[in-house]
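Below sits a lone chain in structure tokens, taken as the form predicted on its own.
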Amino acid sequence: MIADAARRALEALLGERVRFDAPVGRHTSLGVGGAADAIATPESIAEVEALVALCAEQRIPLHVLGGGFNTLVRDAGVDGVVLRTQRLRQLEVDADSVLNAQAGVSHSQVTRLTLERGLAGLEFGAGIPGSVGGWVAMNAGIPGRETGDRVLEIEVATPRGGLQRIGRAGLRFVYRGVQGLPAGSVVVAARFQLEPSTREAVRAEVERHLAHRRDTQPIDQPSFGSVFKNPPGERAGQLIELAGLKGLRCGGAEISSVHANFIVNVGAARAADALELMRRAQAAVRAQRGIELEPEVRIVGRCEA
């Protein structure tokens, strides 16, 4: 619950761009979950900067939501403020083939611009839904290619107020994460080094990644994934499939029959259904192979009473 004084401060800062007791699940790809105390949608980096500082000052929990493709919101809702980055959409390329993107820029925006300019280096992102802020924070990638490979610099809003730029030397990109960010900071922009190529070559690579995604992932259903990180030398989806759980349903959620490291909403799913499928997958793989599956999906919200 957000105190009255804090609510007034949030309203003064964002006006109609903050909503209270607002449903969050509809803003995620699985489409499940309860309400947040507040959902804030800043329209500029300056507003993000002020919001992060305000939440720190008022001790309000702050959760960042980009495209919502790798976030599961619990049914009981979320304490504090959910910050949506969707309006941070500025995107440009400079003369040195450096892509400058704000956190809310979508994968489709990046793909379109790099195709138009014939710039190579981020084609693999065509197969990864979400937005730039999430790509950086999660070091999104595919086997052999990761977002961090192309990052030159990121810009973050810090709880102390103000913005901080962190160059590549100050960052350590790890599997599905990045180290070196100030605690409680929010990624607001990033710069990526790309390489001049041709439209035809970039298009061919983009289409290759999109075709692979169409063939191997449940892109025509509400879903999230990858649900679990790949253990060293293994594939989480393959482990779940070998445990016999592909297609398993709980309530309105299902371990995808297309790719076992995705969970799909087959109708009126709840977050509890997805969490139970995750628990069963972990238990089955642990029993069969002695491997502990670690969630890649970010789980936010209040635990059920």
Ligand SMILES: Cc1cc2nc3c(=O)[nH]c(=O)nc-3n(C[C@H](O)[C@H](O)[C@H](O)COP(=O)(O)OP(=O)(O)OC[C@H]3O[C@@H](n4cnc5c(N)ncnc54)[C@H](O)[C@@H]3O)c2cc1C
Second form
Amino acid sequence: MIADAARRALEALLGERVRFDAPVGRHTSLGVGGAADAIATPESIAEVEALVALCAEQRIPLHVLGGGFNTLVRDAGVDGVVLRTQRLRQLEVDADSVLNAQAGVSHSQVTRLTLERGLAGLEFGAGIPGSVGGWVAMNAGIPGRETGDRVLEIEVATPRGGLQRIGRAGLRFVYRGVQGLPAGSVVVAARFQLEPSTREAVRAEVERHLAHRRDTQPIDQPSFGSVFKNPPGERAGQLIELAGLKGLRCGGAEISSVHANFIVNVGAARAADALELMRRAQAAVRAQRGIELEPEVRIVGRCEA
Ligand SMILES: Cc1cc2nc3c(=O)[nH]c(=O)nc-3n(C[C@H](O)[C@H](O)[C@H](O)COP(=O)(O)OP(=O)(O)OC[C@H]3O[C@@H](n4cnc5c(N)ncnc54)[C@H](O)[C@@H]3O)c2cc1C
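Alternate state requested, the form predicted in complex with the ligand (shown: the form predicted on its own):
Full assembly next; the chain just shown is listed first.
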């Protein structure tokens, strides 16, 4: 619940760019989950800055949503404000092949621009759906390559108000995450160092990565990508497959028969269906191998009563 005074302050700041009691699951790739107290879609960095400060001041919980490609929203919905970054779409490349991107820039915008300009370094991201903010926050990557390798600097809006630039020396990119962001801050932009190459070479790399995905992942079905992180020296998908769970269904969710570390929405799935499959996969792998699978997907929202 957002108190009336806070509601008025949000409306004064964002006008029609804030909606109350709004369904949020539809803004995620799995397409499930309940409503948020409010969804805010700021259209400038200045608005993000003011919103982050307002939520901190009014003690309203704030959750950031980029493309929603690695987020599972619980059926009972989300307390507080969900900040969508999708309108922060500025993207440019400078003379030193540095790509400057606002947080809501999508993976396809980045890929298009690097293809047009023949800039190498982020081709592996072509098949990783999401926004620049999500790539940075998740340190999205593939074995041997990750977003953090290319980050020069990021800019965040902090709960104390104002913006802060953090160079790569102040950040520690870890497996599917980044350390060094001030608590409660929101990434508003990032700078990536790329390398001059040719359009043909960049295109060939992009196509190689996309082809690998087409062969190994259920890309034509709604999912949130990898469900669990790979435990050291193991592949989560292989552990789940060896536990015999490929194809297991719960309601409208299924452990993909293409790749066992994906849960796909095969009908009218609920978040509870996906969470139950996750629980069963964890229990089976624990029983069979004594390994604890840790979720990679970010689960947000109220727990069911
Ligand atoms: C088919 C498919 C394949 C995938 N393959 C891969 C893969 O190969 N490798 C990989 O790493 N991932 C993969 N993913 C997962 C997903 O693409 C990445 O995690 C991506 O980085 C998510 O970006 P997003 O903007 O959608 O993040 P969201 O799902 O919106 O958010 C993810 C997390 O980042 C936080 N966040 C988002 N934006 C910001 C911001 N501006 N500031 C602060 N925090 C923020 C959110 O609060 C949340 O905790 C795949 C997903 C799908 C559906």
